[in-house]
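Next up: a single chain in structure tokens, the form predicted alone.
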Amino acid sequence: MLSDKFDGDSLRRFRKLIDGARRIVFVCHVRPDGDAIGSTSGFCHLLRSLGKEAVVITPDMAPRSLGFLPDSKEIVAYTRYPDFAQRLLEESDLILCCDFNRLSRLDSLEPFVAKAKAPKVLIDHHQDPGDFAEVRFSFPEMSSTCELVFRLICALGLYPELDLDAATCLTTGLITDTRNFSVNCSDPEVYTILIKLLEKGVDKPRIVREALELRSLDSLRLQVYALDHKMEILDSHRAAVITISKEELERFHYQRGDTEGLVNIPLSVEGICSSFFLREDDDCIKVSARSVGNFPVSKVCADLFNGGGHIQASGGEFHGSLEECREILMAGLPAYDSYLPPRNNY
């Protein structure tokens, strides 16, 4: 049942790639999250236990809050070990994208990613994936990246193979793309593959509690800060903004991964369908969106900052002025009051 979902040539094609590499590196997208450091971990852990020489390479360093995961530290950010992180694409035999659709998402390390001589497979449930890959495993409709890979492992065979460690991956990715199971979840058999990983002796509320709740201080006190001072209520499109400058963010000595699901409060105002984060980066401004009601934020990441992602998660990048990234949000968002659900109604 959860491994019926795949092209029968794509898995064989899948399956002699694996066995025929020895060196095989793992890449996701840049700035990554829960489910992209979840199926490059869980799906590395288990192709090691195989005699397999896997790693897993991203763009930038991970959050500190998934700092809890299984040899986390053994991770390699490119923006910490640029040169090491290209030997081992040059010399590898086989490279797994997961979670992202498209090169540009892997930032400085897409040039070499692209001119790398091994096959690539993307694995991944974004909408639009590029054609990049030898193999491709695209599943928009499914909850996550984690989800995908772990009806691949089943697909393949290898769910006996499937450790403690392993799981525990895949399980945060699973908890953090679903909100603990509140969001992207219709779908009955996610909860089977919950239930499958719990087997594996998974500390579901220790995943919770590290992923989602624990934070510093210093996060606490920028998110107070960000809804008392900086949240906007649109109350004639049932949407909140919430902008954050850098001298805002140096203020309360920012480490990445502090703003993490800052996004997510402004829905649980009655009568908010959409929530907006404009955070100020050092070359951008980095957009994100969630909804409820099947408010389409991801149309509106994609029409105004050149985004895209999920209908109810999604993010985009403006290169500009924050206030310039704020005033075109403003001005752009009635254009989407169509699809706003009736009040009382999400």
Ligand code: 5GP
Given for the second form:
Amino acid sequence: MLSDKFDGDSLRRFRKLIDGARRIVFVCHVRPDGDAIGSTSGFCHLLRSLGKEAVVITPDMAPRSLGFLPDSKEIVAYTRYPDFAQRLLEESDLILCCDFNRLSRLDSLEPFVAKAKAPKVLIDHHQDPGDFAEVRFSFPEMSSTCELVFRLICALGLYPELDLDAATCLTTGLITDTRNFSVNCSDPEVYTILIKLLEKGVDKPRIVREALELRSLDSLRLQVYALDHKMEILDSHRAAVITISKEELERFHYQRGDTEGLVNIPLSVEGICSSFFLREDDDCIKVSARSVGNFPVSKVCADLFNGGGHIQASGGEFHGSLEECREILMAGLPAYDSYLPPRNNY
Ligand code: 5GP
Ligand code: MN
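Could the form predicted in complex with the named molecule be given as well, to go with the form predicted alone?
Okay, now the whole complex, with that chain kicking things off.
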């Protein structure tokens, strides 16, 4: 059904770790998205149905748009339950690290995962995986961590045990990371996987509506304001830059997740190859970047904002003022002009 992606030795060691573990903890990156929550919750749900004491710990709260997912109430956010999260990590037999490549992506959860005695397994699709795990499944060419988890489940012979709830979680990450099958989905097997998930009874239109479309009126107004008043177009670099201050966020009663998708919109303008969104959060300036035509925003984010991600979707953090962050981007961008595709291609 699906081509073989895993080496037998890693798979055997992974199976042995699962078989030998009673308490299994899943962790994912800070500011978790549909793929982070979908991959951890989906796999966690399956392992629970096999009798494991499995739990998902996130560094901070998931956005409301993912509240519809099965088991979302059972996710332990470190920012909300720090002592409980620490205890779960200390007492765990196995830690499955999904949808991130470096422990620093765990934010304030990092030290507790780093010092936990349990073996760690990396299950991820970002470039440049760190070597903090005993077993690594790193596949940057895959659409999503949910795709990778689905393939692992099949390779472990567990597809028959996958129920509707777990399938719903995995389909969510596939849908959010591919923007409903419009990016990172050239591999025909992605659609084979979608079919195998739909065969479990997954309601795809509902996931698209809940995870990608539904939003508050305030967030829609914030988006309109951002595009109308706060977007700068850098013609010669074919880039768009949007900055939003804390005061502006508050004006629109900002809630976590409200600006999701905003950074993609400028790319719908012909000729624009990269889009940057700089948001003033409580502890840092959050940088989000997207591109078309293989313009490497991951490189820009790595070089300028200590970040990374995928070539066409990446992010970073900046510690300083919003204006400083904007100036660093403006000053840095010209260095990447050589990566721009020919004018009439995009
Ligand atoms: P988003 O813009 O949706 O927050 O993130 C897009 C992509 O960039 C995701 O794949 C995410 O993992 C990655 N990313 C976002 N923020 C950071 C960051 O601060 N550091 C790194 N290394 N990657 C990030
Ligand atoms: Mn992902």
